[in-house]
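Below sits a lone chain in structure tokens, taken as the form predicted alone.
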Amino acid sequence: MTDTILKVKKLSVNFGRDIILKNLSFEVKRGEILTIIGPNGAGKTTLLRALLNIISYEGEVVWKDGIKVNYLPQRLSKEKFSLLPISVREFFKFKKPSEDDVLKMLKEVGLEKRVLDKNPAELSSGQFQRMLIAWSLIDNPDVLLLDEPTTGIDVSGEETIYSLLNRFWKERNLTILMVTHDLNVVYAYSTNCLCTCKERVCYGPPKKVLTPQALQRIYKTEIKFYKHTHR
């Protein structure tokens, strides 16, 4: 029996008067890879803080024990990075692997050796999203939680980026929990997914829960999307 590793009961955070999260509940078990969609100012940023303790709330989170998380949030920009003195090989250091297992990890993700030595503002906008999912692997843990992964990326360096995590996703017996507002994906690639305005709108798996409805009472309007079946 798969191992549940995360259950979260009756969540809720508020930034004063304002309700950013409501009574959400929901599991996760080893080995799945479940998308958080929602519409702009749905707090999916703030519940992936929340699942890591970074803010306060309501409610329970509880990690199995012993289960390592690795979190991507969408502040590690390219941006940010240019303001810093800091080289690829520099950055790396902060998690402490020999240089062979970063070269080795670079490889993995398809970067060469010569990145090392560039600041990862100099990187093109799909070799700075690798970088980090190397960075984010490179202490091998068992869940991976993403924040749009994809941001500022064209559409063929999507799909390398998210095929690139289902490889990780298969080899390493990885769990992953993402944000991402992209539905074709959620459909090609999840195992769970869960809808959230606030509060909980479904749960479960993509080709069950994702309906025209159900994206309706997310979005307001009409949600047109193509089904993948590849995984």
Contents of the next structure:
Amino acid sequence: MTDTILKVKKLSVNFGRDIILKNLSFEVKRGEILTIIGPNGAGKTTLLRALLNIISYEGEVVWKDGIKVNYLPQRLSKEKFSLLPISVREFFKFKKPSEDDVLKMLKEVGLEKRVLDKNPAELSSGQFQRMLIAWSLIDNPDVLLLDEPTTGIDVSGEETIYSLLNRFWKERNLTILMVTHDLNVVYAYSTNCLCTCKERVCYGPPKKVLTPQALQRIYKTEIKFYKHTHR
Amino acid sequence: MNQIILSLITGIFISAIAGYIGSLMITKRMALVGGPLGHLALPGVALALIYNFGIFFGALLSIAVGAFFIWLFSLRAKLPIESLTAIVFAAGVAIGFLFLPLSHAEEALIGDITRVNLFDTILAIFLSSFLFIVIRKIYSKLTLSEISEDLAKSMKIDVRKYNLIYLTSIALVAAMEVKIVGILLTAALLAIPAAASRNFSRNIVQYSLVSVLVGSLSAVAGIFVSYEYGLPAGPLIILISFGIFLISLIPARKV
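Could you drop in the structure for the form predicted together with the partner chain? We only have the form predicted alone so far.
All chains and molecules follow, beginning with the one already shown.
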């Protein structure tokens, strides 16, 4: 049995006279991985912010009652942390978990106890991103909203992040909504894909809807993407 | 009660709370805000000195009026708040100097903690303790919102509400500070202990604690030196905290 946990109907967002999102409708069912793709300025981050109700919008965004939604914004950079005297332990304390839970969670993302006393900015980019994943999962959300979770990480680090997310998705019955630029990730992991360029261009399982024509409509240029079929 | 004890208690409480809220101000990159707020206090301080009522209330009244004008102008002018603040605080200082009695100029400009009375001390104890509880409640929420405002909002933290509480607290602390360091040095008492502490600390707990300690230690040392050598306490307190800041540069390193 699948149940719908998010219904979005005719969502529009305007900043003054600029139309950022227009008439977007889609649904997310429990256990889905929905990837959101589109060119720069297509309103992907704005979409996540509207779903979280932190900006005003027109239309309907309805979450199922009692659903816990966690968010990892894109601009959560190490630089921000380097300006603050804050330890990883204190960063986790914002969510009030027990120290045991924090250690367990860190272990699950492959981080050792000694990172607890470090400033998040002292971690490597890959460690930092894994720490953030652990942080976003520590209070057991039903849904995770991720905005380009691998910005600034090298290819092998990227692979680790996505396989970690995939593992947690399976183990914890998570629902994931993720903005990404990486079409490989879209094909490999997502159950559904939403392509936007202010309006909805395509929506559905990636292998079905991400046709060369759709990609051309989104990115306004011809994308030659080789679909790996051996996975 | 002995005057020096009153001075010490008042000085410790006000510098401690200034150090505490100052640490949050540095986190939010608002270290200089205390300056204009202090200057805004001048007309009220002048009134208090002429009509002989508490400097704190004069300062607070005039900071509130100033903040109201900044807000009012922001509705009409296409200028950032920072520019409007500069305009309003300059006008405030100008008005203040028109009728500030010259005999009281020093007290208004650099404070005079040797003249606190029992009422001032009790006010400082209660208001500082109250503000400590308030800031403690909002501290981590505001720190998180500094890391990412969207993240804080997504965790249902009402950032605007907490910012309002925070700004009101700064105004109250600045008004109290006028008594010890005068209108010219309010920013220093908020910024320097926190800046020194930033260089010593590796986490938030250390940071806020050391900032409180540096603030109160400077106040104690400044007041003792002032009584010993007959020099004004306000500038001494600031210079001592500046000395601690210089020492803090030795172990400091950038992360």
